[in-house]
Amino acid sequence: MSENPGRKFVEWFKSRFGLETSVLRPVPEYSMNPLYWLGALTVIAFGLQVLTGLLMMIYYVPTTDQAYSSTLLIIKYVPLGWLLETVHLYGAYAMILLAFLHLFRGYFVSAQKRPREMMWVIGMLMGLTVMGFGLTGYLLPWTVVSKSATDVSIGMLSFLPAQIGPIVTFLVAGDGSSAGELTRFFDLHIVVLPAALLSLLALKMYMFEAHGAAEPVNGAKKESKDIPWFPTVYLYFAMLGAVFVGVIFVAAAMFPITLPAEFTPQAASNYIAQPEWYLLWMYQVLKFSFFEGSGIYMALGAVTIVALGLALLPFIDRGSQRNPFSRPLYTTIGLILIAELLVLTVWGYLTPGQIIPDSQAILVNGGVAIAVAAVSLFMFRMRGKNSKKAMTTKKSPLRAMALPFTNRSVTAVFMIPLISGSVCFANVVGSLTSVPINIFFVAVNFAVLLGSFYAMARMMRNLTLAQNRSPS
């Protein structure tokens, strides 16, 4: 049987360009699922932020009298400027959300275990830097919402110890004037934080190349083979990245940014200031009545202890067990932490500016912790003595991610309706936002979109049947 021409070309390309000796270590087969690539998707989001940010800097003016008008200019008068601004906003949200998901995924699979302790610490510093991007970038449009929210966040710094509070406040917010605050945040956003994140990323990548991906908790490492970066891993990463960027662009096209009113002291006096969603949980804690006045030091101290506990987790949880089903204490703590963050965030959104009575705070937060702990205890007891065996024999629901690489011819054909459907979808969205609407053009593109969707569904059905027929 003659060798596949495509494979021959790939091998020729690899040998001529030296890709067989890539500096990147081969990727274990067990890591070929999206959960292992949350950090990489965060880096893609950062690259998207850099690209869109550089384009916006052509028009943006970081002064208190022109920041809002220059942002409005981009949205209203620069071709596709509204899309640029919206993608930058949603990219920032995605970057922060992915950082949280990456943190908790690593927590539950014990990615911090030896020898990856310092990778975990560096990752926590990177997460803090990502939060800094969100905080500093949010102020730059100079809207009443962003300025008021930023002032709330900066106000938290005043409760730091007197020895370091003024220094940190000056480093973050400048001399205290509005102009100094905007200039300082702009410098932090485009110079200091990118340099810090790139430095931390380089250090973490160096350690990642030394230690590799964390082993799966179900012990699949022994039967997992290494996959070279080119072409399989490159293709896999490109597919994940393309889907991720595509989702952001589709969301931006369907839900474009709406710029709130410009900041003025008069407008701010009629607005209930709240921080952005990723800091809303902390602000809600500070609204509890027993944290009012001097009690705020206790709240900030408690939040700091939790953050330090997460950062130093590798040196606290030193056991050998990595399976979350074998670590009931840490698994339950993680579930409680996630539940409390979600409840506090939603609660803060629903109660802007309201002081929360002590009894209500204890009832809600204590009730959530008790309920999650009870459910966790019940699940661990139901799991029984055969949990370890069940974990090792259970098929992964993400096994289908290997299908595009084991059925390359179908994957190549699959790209045709995928591309045509994507183009038609973009045409439909664009046509519906234009006046007058070309009904015939919309109908033709919609018909092709449905046909492409049907073709992709049939191909996916055949692939799924092929997977079920293949031996496990």
Contents of the next structure:
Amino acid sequence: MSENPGRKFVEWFKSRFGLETSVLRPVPEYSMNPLYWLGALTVIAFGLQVLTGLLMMIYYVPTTDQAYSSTLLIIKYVPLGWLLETVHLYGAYAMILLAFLHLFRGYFVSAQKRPREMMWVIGMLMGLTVMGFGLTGYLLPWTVVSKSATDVSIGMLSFLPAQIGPIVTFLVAGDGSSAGELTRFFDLHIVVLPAALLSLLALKMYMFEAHGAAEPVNGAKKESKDIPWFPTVYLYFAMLGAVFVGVIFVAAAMFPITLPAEFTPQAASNYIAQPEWYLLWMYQVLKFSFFEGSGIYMALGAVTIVALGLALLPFIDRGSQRNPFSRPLYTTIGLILIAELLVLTVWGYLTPGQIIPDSQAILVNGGVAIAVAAVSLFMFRMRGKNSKKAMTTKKSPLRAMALPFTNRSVTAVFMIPLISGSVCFANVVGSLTSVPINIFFVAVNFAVLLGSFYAMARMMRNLTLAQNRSPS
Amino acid sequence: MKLDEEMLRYTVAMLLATAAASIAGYLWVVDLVSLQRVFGAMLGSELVIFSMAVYVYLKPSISSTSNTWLLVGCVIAAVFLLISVQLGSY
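To complete the pair, please output the form predicted together with the partner chain; the form predicted on its own was given just before.
Full assembly next; the chain just shown is listed first.
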């Protein structure tokens, strides 16, 4: 049998560079799948951002009178400067999108479960840092679009508690002057956030080397063998990275960036501030009329509760089941979350600056949640019916009657949104029917909501039990 | 000459390497001032073709992959090249 022509060179390369003793653990064969590499692709996107950002820093001047003109110089007069700028922008979009995909894939395959709980929490912090990159980088071209949107975000800092609000506002935005704001955002974008992201990445990689990739939920681990990093995994990594960067370059060449008008107070007064697409969902929530004025605390509180719920998911969902088809409750919640994010984003894009009436907000958001839950439950039920064993297994009436949330922490997490939801719901019903809002009325709404959630949750519980009895 | 699977694999790899080398040569001599968008799109195509050459090298050691992905990758690379040519015609 003839020897592979490159083998001799590979052996030489391995021995001279000491690659036989790679610090990275071998990769299981089942993880040679792009879905397992979404986090790595996010890191590649970060590398691309660093490279293009460093090249743009040669020309960019972070002062209020030169930020716009230097950005324009890069786009119009520097050879391939428009490509750098566009690749930097699309790379940022891709980085945020990949971070979201990585998060939701991990959610559905239970990547957060033991022993990877802290990896999940670190990953959530990295996600926040990535969003911070988007927010701080958006201001730097100093256009009317970017400055107006950033001012809206900075305005939200004033709703932080009085003990920390002024300090955070000063650290992020300075003394209120435009120059201070731009300098701070530039520093955050090129020094503080990269340092934070790299530190968190190092910590996560250290834990990853200890725990390895999460096993596939279909139990394919048994037949899988380990693949050494050199040369196979390195090449696989290079292959994915090349496709990713290639697509970004072609997209940039097809749709090059155009710079909006420069920021001036006059231009800003005629412009409706709208954030970038990845923050549109939050922007839309803040436009609901019951969150107007002092209600903004409730809006920010609700968003914080959802984010905290996701960050602390490994300590809430402690069951041993990892297959999404065996976790109907969490799978349905995840699907609702994705649907709401998409709907709010599109809706925010279509209604810039419009205040959304309570009835519309409830109808759209509630309708989406109920529709997704109904489809999800229907699919789980069909799946349950298809399992012969699930059909024949006798159900325990006692277990079927039990509340689905036996875990105290889950019950607490469930009750908080239920109570705040009751207050909102009572407000809406009250405003539509002119019924006076009082404790009794809120209590009735609470009972109605609890009853409907109980019925839904019991159905899910029964489905889970049926699913657990069926063969995987 | 017997055209077995191994031979076919090397042929495809050679073809991809030739395409990548041709584009690299073109990018070296291209007039960057007048053909900036072509340069961007060609660079993207080059990277996708390179990844397909790597894929052909890796394929025997990864059981879960299939030729479908090679076909998809080559179609993407071809579309990207067409886009480059189209951008050059403006």
